[in-house]
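As structure tokens, one chain now follows by itself in the form predicted alone.
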Amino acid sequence: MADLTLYDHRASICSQMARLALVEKGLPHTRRSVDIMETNEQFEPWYVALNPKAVVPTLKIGADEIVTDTKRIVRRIDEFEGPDLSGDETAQDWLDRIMSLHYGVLLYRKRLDPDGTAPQVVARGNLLRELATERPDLKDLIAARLDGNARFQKILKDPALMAPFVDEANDLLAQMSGALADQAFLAGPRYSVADCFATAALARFTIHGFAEEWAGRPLEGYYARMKARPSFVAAEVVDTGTEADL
């Protein structure tokens, strides 16, 4: 089998999804940590050459195959020999819906200054502006990030703009709980890529203070079962901490 290298960050939700897939599939792999917090290593030329969007994770297979985008990564992982993680016909929809949530809004909505400012988000924008002067070769990429940062700050300052994102998260939790009312896993009778995504998402929801939303519902027992799987520890799933850890 070709050597597998996952370029990731420990607390990145997408990295956790990919790590769960690798562990559940039973695939030997090497991890290469990319510091996306302190040193902004994702913008280094060597990493941008691997992943032009400068995000984690990235999966390298053998000497030449590079896979980016978390949904593509877990699907590619499932093509290797090992337990079938494909799930039923609902699996792709779960992946799409879990990935579509605005986790930044969910994280910062209760961590704002009185004027609606998130100092960490403002600091991130300032850092990007500094980086833009240092890395003119990444002009378009950094400009897109700055635009996203400005839109994010605008959303955080307006409760009415935040509300739909919170509602979407609660709706998804309700849908997941409903699907789990009469089955052990999210997309069929066996563990699948949908459970990789759901486990990492629920871990992040726990940090964001949503655990009360599933207390006493099927989702509570489901998350307990996912945490009890050896893969939860082996994949270093993170469900405690603060924004500094994320």
Ligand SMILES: N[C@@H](CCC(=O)N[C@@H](CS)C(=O)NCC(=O)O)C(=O)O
The other form holds:
Amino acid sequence: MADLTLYDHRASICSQMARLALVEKGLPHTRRSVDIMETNEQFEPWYVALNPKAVVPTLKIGADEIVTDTKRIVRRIDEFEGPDLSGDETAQDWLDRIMSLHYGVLLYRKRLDPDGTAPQVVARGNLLRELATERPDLKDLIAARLDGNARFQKILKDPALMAPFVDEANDLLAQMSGALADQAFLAGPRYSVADCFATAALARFTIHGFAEEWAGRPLEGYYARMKARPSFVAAEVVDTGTEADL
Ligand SMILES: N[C@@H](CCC(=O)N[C@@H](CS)C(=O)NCC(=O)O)C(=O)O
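Okay, that was the form predicted alone. Show me the form predicted in complex with the named molecule next.
So here's everything in the complex, that chain up top.
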């Protein structure tokens, strides 16, 4: 069996999804933490060589197979021997839907100054501008990040722009509750990659204060069951702490 190395970050939601897949699959692996918060290690040349988008996670298999993008990573993990995590035909849709939410908006809307700015998002923009001068080799990547950061700041300043993101999150929770009304797992009768994604997303929603939205609904029992699985602790899923930890 090839050596597996996951380049990840403890609190990153995508990293948690990949870790859950590795643990549920029962695959021994090494983790190499990439500091995406303080030292911005994701922009270091050695990491950009592995992951040209400069995001975590990245899975390295053996000496030279590199897999990026969380959806591709969990699918690749599922190709190894172990329990089949593929789920039914709805599994891919769940991955897409869970991944399409803007978790940053959900997080920072709770951390706004009275004038509607999120200091961390502004600081991020400043840091990206500095990085743009230091790293001309990453010009296009940083320009795209800066565009995203400017859009993000605009959304956070305007409750009308922010509302659809919150509605989308609530819609997703309602859809999950609907699916779980008559089956134990999100994409069928067995645990699948959709549950890896859902568990990490619900953990993040818990920190964002959404748990009251699912009290008394099938999601409540589902999340309790996911939390009771040994993988929740083994994969270091984060659902406590303050938003400042993320
Ligand atoms: N589409 C990518 C998204 C990964 C992503 O956005 N990762 C975040 C953490 S959850 C990240 O590395 N952010 C670092 C940054 O924005 O500089 C995937 O699915 O792997």
